[in-house]
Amino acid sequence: MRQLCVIGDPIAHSKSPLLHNTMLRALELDGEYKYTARRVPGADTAAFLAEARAEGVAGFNATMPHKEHLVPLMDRLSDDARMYGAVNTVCLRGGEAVGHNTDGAGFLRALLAAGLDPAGRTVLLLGAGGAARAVAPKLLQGGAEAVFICNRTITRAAQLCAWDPLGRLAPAGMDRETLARLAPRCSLAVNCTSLGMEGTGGQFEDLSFVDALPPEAGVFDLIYSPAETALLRRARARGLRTANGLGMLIWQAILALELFLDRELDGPAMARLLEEAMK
């Protein structure tokens, strides 16, 4: 049986199994694979990678804290994962390891499936981080004519910005004044920060600027947990379409499990099962 398995430090809570594994059920592919969650801390990650060819593991995901480690040790690397500096899956096909990020795709796949398509659309982008890196680019080539990312340090709203040369990423701060004031501009607005995230215990200060974005606005949260965050909430109220990131989820692993088996699955079927598994 081929091996295929998620890595990462902690590792316990990761969804990747349940969702693969659901996956190669549909497939009639469990008798040939396997996908299992291993624990690897961040010092072991070019180890893990050695004993992996030794194995002969066809491949596998990566999360926190490997994604960034990895990209040095690939043989070669795909576009986003290039352009994102971190890689999220790894195949090990002929003696190659190639280092993939479905992270980005995975977001566009699930935003147009919530139907919040970003062409010809002014995005307000909440946060700088590691997410926003791997959404700023795919909302761009989504067709979004703008994208204001905004954090509470702007200087690293502007580093992320530095990525698009033509000057389509525009940085700005996250307080209720500029917030309140680019709103009305944007008839889409992404959380990528961990603010409402379970377990953090972090929340919006201030969630006003919902209430001054466009009625055909719509609200895309990352956090899938709880499903439903304040941000979300508040959008719903007025009426707004909202998804949450559980989609993101489902189709950064749909399109794993593409470049693992080296062929094309029907995603939104896939899409289905695994909304119905993640129950």
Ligand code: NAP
The other form holds:
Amino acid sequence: MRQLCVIGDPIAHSKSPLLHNTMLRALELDGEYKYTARRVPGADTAAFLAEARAEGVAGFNATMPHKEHLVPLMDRLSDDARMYGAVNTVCLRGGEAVGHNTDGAGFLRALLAAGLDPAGRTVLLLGAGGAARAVAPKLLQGGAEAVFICNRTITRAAQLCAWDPLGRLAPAGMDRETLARLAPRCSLAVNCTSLGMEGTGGQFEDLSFVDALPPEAGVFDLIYSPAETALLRRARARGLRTANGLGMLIWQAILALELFLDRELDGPAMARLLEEAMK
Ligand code: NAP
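In place of the form predicted alone, the structure of the form predicted together with this ligand is requested.
To see the whole picture, the full complex is given below, headed by that same chain.
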């Protein structure tokens, strides 16, 4: 049996084993591969990699706090892993460790699958943390004309905008007036903050910017728990096209399994299967 796994600390709540094992079963590869979750403390990234090589692990996903630690440990990096300076998928093949990053690509595939092609759009991106860093470059690669990075801490937004040498990312605040001013120019809004998330996420104090988006606008929320945040509810009530972050989670896993197996999968069919499995 070939081993696949996800490493992180904490890791118990990870959905990756469910997603990957569901796909492996559907592909009738569950007799050949098994995907598990392993708690690996942050100080042990290199030790785990050595162990994985010795055990003949076929590949693994990585979450906090290993994504950055893995970069200098790889024999090769994909373009996205190099661009992000972070690895979330490692393929161990022919004695070589190749680091990939499916975070941003998963977001873009989910956005397209939801009918929210960013090409030609000006985007209102809320947040400037880790998720926003994954999303912003992909919006530009997907053809977005410009992206306003709106964040409570504007210095963090400015840091993220420095990434694009062509100046298509513009920093802004996230206060009511700023959002009301920018929203009419944006035909896509993407929430990359933790506001609206179940538990400790906090809530948007004011959602009136949703009413200022043009009628053809779409709203994508990276949060998937709850399935419909207050932001998405407000957008749907206005008749705007909406999607939550489940698709992003699912597409990251599909892209990772394609890398592990070194073959193309029927992505849309897998996505439907995983949506069912997550219910
Ligand atoms: P992070 O690095 O901690 O960033 C959090 C962001 O939220 C920052 O921009 C922060 O602003 C903002 N924020 C937090 N509390 C706020 C408040 N009370 N008022 C205004 N802004 C606030 O987190 P992350 O990794 O980027 O994750 C953000 C969200 O995306 C989480 O809910 C996570 O679950 C979700 N996510 C989903 C997927 C998926 O596959 N669907 C993948 C990754 C992340 P400041 O900079 O001002 O603190």
